[in-house]
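The data below hold one chain only, encoded as structure tokens and taken in the form predicted alone.
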Amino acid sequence: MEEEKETTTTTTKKKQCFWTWALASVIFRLVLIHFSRNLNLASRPEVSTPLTSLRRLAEGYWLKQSSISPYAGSMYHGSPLLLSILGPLTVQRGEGQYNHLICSLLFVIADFMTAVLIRATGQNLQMAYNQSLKSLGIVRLLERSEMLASGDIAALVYLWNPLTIVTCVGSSTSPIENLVIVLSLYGACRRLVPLAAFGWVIATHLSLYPAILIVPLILILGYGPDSPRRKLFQQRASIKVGENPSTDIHYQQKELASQPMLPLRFSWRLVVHFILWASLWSCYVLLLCGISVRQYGGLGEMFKSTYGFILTVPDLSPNIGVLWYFFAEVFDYFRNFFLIVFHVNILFMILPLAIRLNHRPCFLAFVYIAISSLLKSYPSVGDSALYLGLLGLFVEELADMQFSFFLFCGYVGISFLSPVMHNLWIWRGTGNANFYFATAMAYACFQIILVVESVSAMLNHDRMLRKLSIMKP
């Protein structure tokens, strides 16, 4: 009884601590929003891109209010639904900024809801991980894992990540994109198929790149958020039978049946439901978009100005990616070839990673998000904020990841150097484009190292589980 009371008290304290820090992060954002004019984050190329800039959205809404196509010119390239929702909030009323504050408050709420969903996803993932350890009979790791609340860690990392904060304060629509991506993962982990399909369709509609998340979402719905590799069960069963050949067969079967086992069969029913709901939500979104842009060229014009803008990369304004500099230097004759190379590079990684990490679909989703953030046409720090927050969900599995301190210092250094190099190039004139591009290259290298080392650490963790599961108890 006393142990149960102590456990309950500890859990209550952890919950209170989490909500205290979460509320503090919201207050901190509101304070920064009050001084957002002095910070001038909305004009930073690291924060706002041609796809996520609220200023461009306001320009598109003004064109629409003037009975002109919001895609006229080269300002707005986002969703017409997002334009209808956020557009009225960008209109200034006199000298006040009432609507601007409401729009900023919406981003704060989006960040907070994203953190809550990450926490809930982490709880489901932790339960699935504990069930996996019980299925393999690894009690020692189970006791160790109960000491860590990965969901709380991941949520607080997302809320207090400086990249998340500057994205929220910098009037970027990235918090909304991050929200719907996490919503799809949460819905899949909870087996809420309509919610998962809704989040995936909206995320794909807003940014295109989340379309590749359909692979981990299907694996989550089919196998669950986390499960050991299917081979481990057969190996463990065969080793037990091989060690005691003289033991009664009925006793062996009874002993193996008494252990909790995870479902090894793929749940096609949920996958079919997901495809049906995704098709339904896609038709609904296309219907709303068609109604919204029927006077401005229809869906064809929308696809050309949104997805076509992402795939053809016509805007070469500087950002933290590497494509802008590359296509500014490459000859026009080779432009289409390298466009295909860069975009197909993402697709080439989908199948090998899915085959190797099919038993870790949530981690697979993290890897996909990190890779798309690295290779997408117009990246921002909001993309990195999302996958760094999701990285906290795997603190147990990635505890032995190499170069952690090096990566931390690298991200901090790039965060400081990037504005400095941009200032030297654009405003002071004492540098050139190579100064800023060097920080973008370093940033890409750190992201590559993070992906490689995290995948390596996860595979090493799986090898450790395999060795512990076949050891004699």
Contents of the next structure:
Amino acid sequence: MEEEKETTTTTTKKKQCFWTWALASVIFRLVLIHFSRNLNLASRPEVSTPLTSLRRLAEGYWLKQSSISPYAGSMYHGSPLLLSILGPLTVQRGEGQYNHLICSLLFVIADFMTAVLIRATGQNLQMAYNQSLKSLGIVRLLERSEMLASGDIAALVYLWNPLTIVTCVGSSTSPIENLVIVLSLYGACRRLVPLAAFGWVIATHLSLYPAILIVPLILILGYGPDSPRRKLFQQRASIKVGENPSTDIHYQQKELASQPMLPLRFSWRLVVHFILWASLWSCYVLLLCGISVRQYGGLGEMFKSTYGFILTVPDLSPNIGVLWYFFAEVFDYFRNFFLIVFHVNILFMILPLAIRLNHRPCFLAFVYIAISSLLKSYPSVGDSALYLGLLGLFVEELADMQFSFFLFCGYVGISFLSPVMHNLWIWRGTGNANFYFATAMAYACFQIILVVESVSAMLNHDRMLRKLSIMKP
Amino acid sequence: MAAVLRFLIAVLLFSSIATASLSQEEEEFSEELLLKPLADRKVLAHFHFESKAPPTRTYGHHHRLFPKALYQLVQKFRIREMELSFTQGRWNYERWGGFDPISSSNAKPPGVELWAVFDVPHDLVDASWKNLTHTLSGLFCASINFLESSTAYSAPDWGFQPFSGSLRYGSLPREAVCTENLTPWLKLLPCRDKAGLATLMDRPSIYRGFYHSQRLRLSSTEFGSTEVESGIALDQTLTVVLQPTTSHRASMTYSSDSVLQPSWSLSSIFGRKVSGRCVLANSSNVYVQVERGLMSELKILHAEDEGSGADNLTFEKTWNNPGFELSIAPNRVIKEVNILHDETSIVLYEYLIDNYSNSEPFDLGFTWKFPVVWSSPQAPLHASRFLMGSGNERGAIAISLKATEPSDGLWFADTIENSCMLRFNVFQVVPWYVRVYFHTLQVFVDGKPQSVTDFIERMRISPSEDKVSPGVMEMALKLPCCVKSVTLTLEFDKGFLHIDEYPPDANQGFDIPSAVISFPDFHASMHFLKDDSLNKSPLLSKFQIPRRLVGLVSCYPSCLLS
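Previous: the form predicted alone; requested now: the form predicted together with the partner chain:
Zooming out: every chain and molecule, the one shown earlier first.
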């Protein structure tokens, strides 16, 4: 009881602390939005890609208002639903600029909600994880973990990440994309199947790449959130069974089976529900899209200029990715080949990672998001903001991660150098494309190191757990 | 000189024009040369060759004078109308005039401009256009075939010409024009440049000029679109603005601080003389045009010289007046009779080349006797276009229109609405790599931002598609006459090109085709002004270390896999 009391007081303190910081970040955003005109972040290539630029959305809305297809003229490549929601807010009305503020406010709210959802997901994860550790009898780790509320950390990392702030203030639509991705993860962790399916469908609809998140979502729903390897539970169960006399066997087995967070079996029921809900939601989304693009060439046109635009990389404007440079130079003859190579690259990673990390589906989702933000055709810092925020969820497991200081310095360095190089190349004309591309390459390398190191740290953590559970039965 | 003649018929009264009984069943060829002293000490020479072929139905396929190549072109691609122009230099609307037929129909944007109206079903127009560009490319030794690509041409609806149904318009602003384009153009003439007025086209002298525009216009009624069948008409014009070489006399200054205009003769500006007409030509005439502004100045001069009471009429008839002197007496003097400008009028001096021969070549001299300063008639609006912003990422295009000196007679009141309104159309094509945000269209009237819908009567936009089609903007604007200036601005992003798509010298930048501004209310669109700017937008980037980095890019995903 005393322990519980202590924990409740600390948690209330933590809660207060969290909410003050969260509100402070919101206020900080609002202050920046006030100066957004001077900051001119909306035109930064790091912030707004052809897919997420609000300016292009405004153009699409204008075209739609003048009864031309919003996809005419390869300006807008987003969803028609987003167009009907955000479109009216982009129209400038004289002096007041009222709509613009509402639009920015919407992004702030989206960011805040994302943070809240990340926090809830983190709490959920931590609870499940503590339970599983307890059941494994590894108490030493638990003592340490009381100190860190990974959900709060992740949410604050997300809220105070300069990349998130820049994305939010720079009015690109990536806060909304991030929100729906986190929504689906949250729904899956909480076992709210319709919510998870909704988030996944909308995220896929908005930016195709979250489609691969179906693997971790199914794993979360099937096996429950992250836990140590299932082999350990089996081993432990068998050890316990071996140690204890036969009278306790039934009790032990019952205990294991009754623990809801450690399902050793895959629960197909939820997965089937998920698939049903996902197909339902996608039918619904397609119906809505079909209605809104009916007179402009229908869904075929929409898919061609949204998914087709993502997959064929026709826009070669520089961004923080590496594909623009590559496809600006590759011979036309090989273009299709390399398009396939780059996209299949993401698909190739799915299966090995899913097999290796199937007991940690949330971490798997993080890895997928990081990989897709690395290899996607039009990446922006908004994608990085999302996976850096999710990284905070695994702050305990990744405590022993190598090169974390090096990575931190790398990210800081890139985020300062990249605008400088862009300025030298585009505005001053003293540099050239290679200057900017060098920073993009470095950025990609840092992302690779981050993914590789985090995965290896997670695997090491698993090994350590195994050792602990074997050594202290 | 069809344009000129149309103008004259509209505004002038001819004392007696030899309206030779134009029997429809004969091929015709006529050649004319118009010379005009310009206000900034230059001379305009405008050659005009007109060939006509009677309709095929009555006349058959074989022609004596009409160029076979063009006849076949018309027949094969079913061309109703076509115009091709090669231009170097820019027409100076402020100094050389913007309101006379020469400038309105012959001042062309730099480079190559081609438009054609086809008489084929709608789905075949593009195919016809592509074939036509290739044919013309071979015919004129120019890279007109680049207009074949769908990114290079557009299909204006009403902004370029009011009737256009199956019209295609394309231009190559960067195309260099040289003698290799002129030679095939001359080959279409029955006498080539061996006889007649075309002998004046001495290559070094006509390419030395400030402006050079060779134009070819075809119009045919072969395909039964109109009831009156007049066959095929081919207009070939060459407009050059030349600087007469200043002789020692020009350095003579007068008391009034003005310098005497350089005197010139055919042999001094072209280096050649006309030794008789082309025997195949029905008529072969040379005109010297004296502008209204100059005429009024001369009249003032005359009045000062002679005192009051001088007979204006006799003064204008003379070819030897206080201002200048023509070395040869004209065969006829044609004077404009204009209700609006009864005081002064345009005067044409006509010379018939029939009377001259090899032994007695025609060499007209124009000698200034007194320094005169005058100005050319201006268009109602002076248009210019410029880029705003810096850097290679984005910018804005601005089309600025300034009202010129409001001279009466130009501002026709909109009688219906009881208030003076000026209507004009703006037609602008932008290549796809200039990604225009049409929602950023702003209208500044007299420097103040105004609501777009107040001034734009109608607008047709077809946004550019990456690597597929250019962006086309057609706008009809209506302005009250009191407005001094209008500026239209549009923001754009600069697109990034694949390495193959760069032109040979990318650092020069890319040229955005000229905008066309037309005034539908002014005398059947006789008034036609091309804006003078040619935007250069240096779009991008040196990819200097290409292959090495590509290797790096392709290797990095494998690092991740490991």
